[in-house]
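As structure tokens, one chain now follows by itself in the form predicted alone.
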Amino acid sequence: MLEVINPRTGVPDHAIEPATRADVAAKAAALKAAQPAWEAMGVGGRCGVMARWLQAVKAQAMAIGEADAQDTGGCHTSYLQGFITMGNIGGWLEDAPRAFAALDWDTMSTSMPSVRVQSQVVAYPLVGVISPWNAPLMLALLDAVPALFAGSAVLLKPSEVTPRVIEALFATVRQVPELAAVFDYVAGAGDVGQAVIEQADTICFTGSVPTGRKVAVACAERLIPCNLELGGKDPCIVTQSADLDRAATAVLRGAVYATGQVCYSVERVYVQRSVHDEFVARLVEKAAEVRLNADNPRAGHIGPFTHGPQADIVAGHIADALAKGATIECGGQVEVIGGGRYLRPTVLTGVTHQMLIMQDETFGPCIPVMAYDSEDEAVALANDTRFGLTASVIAGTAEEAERIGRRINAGGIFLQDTFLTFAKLRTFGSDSFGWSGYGAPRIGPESLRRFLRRKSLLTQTGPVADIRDDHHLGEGA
């Protein structure tokens, strides 16, 4: 058995038993072999089993945002989750169809005039979702739901870190037969993962940049395709002319949300030099007032960290900006309360590119402060980084930060405001640079097409050539 440690007590209070090779093997095999007359429901059909799934999170909504909980340690998103859930498996039952019908095309071409070209999408057989410890549920089923309405299989490997969700989740995946021959799950560590790489046709992971290159090798050697989100180190720009108590409030929030243990999370800002110092005391005083859950899950702002060695890596980051010359404005000190680990809200100023708090990704509550001088600056600072997942702009008007915006190299960019992520859900997906990810985009109706093959079917309805004639080629010319 796998001991999993209570985020809030720092002691194990459950346990997994972690899939074999075998076992993976077993259940690979049985999803395989559903997963044929699953697709030939087609997407109409997959929709109806996909409703009645629908109701059955629906009346467990709030024992699923209750498990989320205890594997995080509890934040408001988190008792949500049953509920985001729904608006995920809903929202695909709308945009399902669109998908597909997007995907058909049948007319002549244009090269050969006498030919008809049709199309035709089948799905991989398998999709392996290998999920992490942050946002298990959302991050897990931000991928799954998606292949299951395009007539994949899925065989999910959650983060062993956090497998109550999954559990509470796969008890209303039961509840659904036809849903549950083509959905199953697998609990265990990196080698656990390693074995549904073994198997799946198609991997979509979500995680740290080096287990993502491990997981790239893996699925190269096997020539199979893989989805990567490898998380950011996102920036948030402000301007001179920008309203810094607005500011101020959108960068806190976007930095310390959930602990600051999102891919999105803002994690390096630039302020203009003229105007440094007063978001940096309006920042101070506002974080003063976010308070830790420690004495109630759902009380409070930010909870701890949901996996303690997160923690230690926080901590490290910190140190380095401290021996290289940053200043501590408040935070900094991750303190133990009831066995949890927390920190409150940290902003750092004095802060340079030399910092591993400034390039590599921290993943916890820090807000690290340095000023700029020019525009041309602010776009170079932002863009001196190896990732390039999100960014943020808050500017005098919605022209200047669209100007700046526009310059900057991230998949999304964030206007006015941090954290706008889910405004983009269910209308188009966008790219990650650099090492933030690899693979089409996740969301969007068009990241179905990630669990899909196109194939053309040509149709000749004149003549057909004849090699004979191949010498008549050119003449008269």
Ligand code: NDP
Second form
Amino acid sequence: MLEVINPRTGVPDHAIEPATRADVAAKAAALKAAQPAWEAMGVGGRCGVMARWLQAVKAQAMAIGEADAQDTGGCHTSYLQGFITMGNIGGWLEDAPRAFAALDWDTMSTSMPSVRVQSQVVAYPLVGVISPWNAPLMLALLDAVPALFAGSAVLLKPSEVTPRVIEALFATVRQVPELAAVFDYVAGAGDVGQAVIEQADTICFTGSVPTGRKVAVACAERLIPCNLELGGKDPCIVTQSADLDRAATAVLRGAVYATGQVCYSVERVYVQRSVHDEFVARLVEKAAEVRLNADNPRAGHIGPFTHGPQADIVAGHIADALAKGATIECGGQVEVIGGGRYLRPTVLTGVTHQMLIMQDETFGPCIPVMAYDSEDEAVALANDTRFGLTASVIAGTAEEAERIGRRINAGGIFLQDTFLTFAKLRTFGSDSFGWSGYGAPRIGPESLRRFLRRKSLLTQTGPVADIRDDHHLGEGA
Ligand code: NDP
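Since the structure above is the form predicted alone, I would like to see how the form predicted together with the ligand looks, so please show that one next.
What follows is the whole complex; the chain from before opens it.
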């Protein structure tokens, strides 16, 4: 058994039985056996099943939220996870029929006019989803739900750190037998993730860069495609003309929401030198009002670190910055309260790109702020990273923000605010640049198509070609 630590107490209060390689192979075989019937239902049939699942999730939405809060340490988003899941399934119920309608076609070839082309999409039989501990339900279902709508079966390997919410979710899946036949999970650590890769036809992975690289190598060995959603080191530029109060409010939320354990958190802030000090003063003032949820998981603004060891990584980044000359303006000390590990919003100044806190993903509520002089310098600093998930620009006018935003190398650029990822949802996709990801977008219409391959039936409606009629160029001249 693997013990599971409660992030609020630091004490194990749950356990999981890790799957063996044979368990993974057996579940994969059962899912693959059921998948053809699921795909044959067509998108309309699958929507009917998913609508019943939506009702089951609705009935359990509160319990799902409770389990997510226990897994993550509880913040307001956790308690909403059941409802967010309903939004995900309900959204695809609306969009999937339309998305599929445009995908098959039947036409005559333009290059060989006597040939009829019937082109259709077919689903990868088994999608393996490997998901992380931050936002454990949302990040599992962001891939699993569209894969199921596409007609694939899904085998999920959630993080061993946060298994409770997945157990609550599967209580709803089991209420819908047609779905339970094609959607299952296996518990365990990295070795179980590798066992899933051995069985799947394509992989969706969300997590860190080092693990993502291992996943990509394992997929390459099997010559199966993979979609990787990795970390970020997302910058925010605040210009001289910006409304500094608005900028400080947006930066604070973007950096410390969910204790900064969000892939698209603001992780670096560049402020025009003439307004740097005033911006920092406002940010520190607002940061002082952020309350921990140590007394009551449903109150406060930020919770403990979901995965205790993450606090050591964050503390290491702070120590490295201090050793290299940075100043802490507020926060900075990991506090242990009731066994949970907390960090209040931590604003640092005097930072440079030689510091880990400006280079590697910190994944904590830290806000390193650096002054810049010219717009070109701000853009160069924002682009001086191996990552490229999102970025933000807050300027005096939307036009100024847009001008700067268009020069930043990242998949999602938020203007005049931070944290706008959810505005894209299913309608608009965007890529991850650099180390932040690999493969097709995971939101927007392309996210569905990741699970589909195109197959064409070509019918000759005219006479067949006779090789004896083929002539070499110049023959008979
Ligand atoms: P990890 O990369 O450590 O783990 C992710 C998943 O992979 C977990 O289920 C883990 O299992 C599993 N795993 C570990 N080793 C292997 C292996 N060798 N082969 C296959 N699977 C393996 O990430 P974390 O769980 O620590 O999550 C935090 C990270 O996720 C952060 O760096 C964050 O940036 C990133 N992230 C990226 C997002 C994005 O969309 N770009 C969104 C959210 C998070 P187990 O946990 O059981 O060890």
